[in-house]
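In the form predicted on its own, a lone chain appears below as structure tokens.
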Amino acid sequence: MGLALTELTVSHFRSHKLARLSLDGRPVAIHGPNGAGKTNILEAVSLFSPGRGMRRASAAEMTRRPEGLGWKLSGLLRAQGQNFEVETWSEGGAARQVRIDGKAASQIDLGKLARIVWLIPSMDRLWIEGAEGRRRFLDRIALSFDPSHAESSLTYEKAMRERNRLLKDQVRDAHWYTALEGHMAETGHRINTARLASLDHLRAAQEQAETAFPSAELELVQTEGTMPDTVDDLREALHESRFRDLAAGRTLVGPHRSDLYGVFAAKGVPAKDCSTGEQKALLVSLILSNARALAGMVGAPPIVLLDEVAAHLDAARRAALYDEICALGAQAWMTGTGPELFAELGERAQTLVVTDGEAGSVVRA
């Protein structure tokens, strides 16, 4: 049996005062009216992986109002042929904590157990928004392959913030820059390497798949110039760019200047120029490729979160998506406004209904 949450308890999280769910590992189809709290369940599941969850919200933003007491999520996670009791929580808006089998754990520890990927409506603008959103999308994929990627990103961003502060203050003493640029070179090279490796994993998964969804040709590009290939080259590039960076007041070299360029392979059309439906299909294809690649790497598919994805697909594409999820053996959590959106799944899925009650969201099987 693959990776799955078989029990989930949600306490004082968003619109849910208390919800207890028992799952059997099948895909989970969640339906109910808009605003009832369906997406909040998916967000809770996303927090069984490293990071800030699929909405990138702060711990304080996730707590149920008006109480504002904090929140807690508990689950029984089936992974690597074992069952793990996982808890994550926040009190008073403090950074969230993690416990695995009763022992304090890091988010990297959590990432080694639970690989979770997702597609949410805000990603629909991925190909037409700024490069930051595409970097974040690719970094989430890289994190699914390598849980330590988050630590590299945080270390790089911290060093870059300090370097940018020096630049804005017009500090010219080289002594202040040397150590920061050393950290940025080491972690920046790791970030770039992880991103390139992720693209290789996606390409291989796309080439090997029989799928109803279109393939994307993906390339990591720089908004200006090129990304240095080695740690030493990146360190030297940062050193040489100081004068230009001083004029700009920010760092102009490094992985934070990268962008993900995508092309609809069958048509040779840049993803940004495709129709809305084609862009959505490309995103679904990439999430499925990410899941297939992870299944090949770790021996089990990840948990897949698909928020309102069915509403944007016709019946044939919906059926194809459900068939691929079931063939992969993934526990996919999917939301939609009505049961008709999941009709093609039939008994292959477990159904939950979410409604808005007087005391908050109500979930029933």
Ligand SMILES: Nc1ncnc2c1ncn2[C@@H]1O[C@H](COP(=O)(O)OP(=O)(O)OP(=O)(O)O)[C@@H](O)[C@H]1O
Second form
Amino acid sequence: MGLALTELTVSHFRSHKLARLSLDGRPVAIHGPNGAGKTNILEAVSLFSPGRGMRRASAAEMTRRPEGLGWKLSGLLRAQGQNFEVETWSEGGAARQVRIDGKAASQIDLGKLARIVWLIPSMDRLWIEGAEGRRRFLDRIALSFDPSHAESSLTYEKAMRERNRLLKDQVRDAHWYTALEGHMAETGHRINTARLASLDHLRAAQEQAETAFPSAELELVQTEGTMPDTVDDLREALHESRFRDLAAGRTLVGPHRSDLYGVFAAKGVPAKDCSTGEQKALLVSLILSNARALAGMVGAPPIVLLDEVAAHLDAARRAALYDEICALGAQAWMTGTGPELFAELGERAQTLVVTDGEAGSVVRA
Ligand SMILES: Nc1ncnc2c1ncn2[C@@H]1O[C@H](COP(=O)(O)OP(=O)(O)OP(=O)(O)O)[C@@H](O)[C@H]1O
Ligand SMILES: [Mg+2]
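Would you mind giving the form predicted together with the named molecule, to go alongside the form predicted on its own above?
Now the full complex is given, and it begins with the chain already shown.
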């Protein structure tokens, strides 16, 4: 039995006042009209992994209005052949907390238990918008392979913020920079290595799979210059860049300047120049490769959240997606406005219907 949420209680979270769900591990097909509260359920599930969830919202934004008291999610997570009681909550908009089996836990602890990956509508523009979104996408994938990736990113960003402050303040005294650049070199190198390893995992998973989705050639590129590939070289590059960085008022070398470049392999066309549907299919393909690679690596596929994906695929691709999800054995949570979008799944999925009621969203099995 793979990774799955088997019980979920959503309390005072966005449009949901109280929803109690029992899940049996099959994929979950959620349908209902616009604004009913479907995506909010997926967002709740995404908070069973580290970070701010799939909308990157603050704890305060997720608090049900107008009450504004705070929110709580509790679930029974089946992972590594065991059941874990996981609770995460925020009081009055304060940073969220986590408890596993009644004990205070960190988000990294959560990451070790639950690997959760997602595709949401705003990613439709991933290939054509800025590098930041693609870096974030790749970093979620890296985090799924290596839960400590989040820590590297946080440490790197903190050191960089401090270095950028020195640059803005036109501080020239070398000793202020040395220690920060040392931290940045170490964590930056770790970030880069984890990203490259993720691309290798994805490539291997793409090669091995028989899939109806197009494969992507992926490459990590640098906005400018090159990314030094040892800790010492990165430290050296940061040192050498000080003068230029002082002029720019920010750090110009490092993994925060990397970008994910994708090509639709069969056509040799850069992802950004592909059709809307092709770009979407590439993303689905990457998420499925991520799931396959994880299944091979940790023995179970991740929980997969697919918000409004079905609506953007033609019937043949949709059926192929469902077949691949079922073959993987992943608990995929999918949303759509009507049941017809999930017809090809039949009994292979569990259905939830969400409607907008008097006292907020109502969820029925
Ligand atoms: N903090 C909050 N408190 C109360 N309601 C909220 C809060 N945040 C969002 N909502 C409301 O939740 C409702 C449902 O949102 P959700 O995104 O889940 O809809 P959906 O069912 O996915 O709809 P669609 O099919 O349009 O994507 C929206 O009407 C939104 O205004
Ligand atoms: Mg939605």
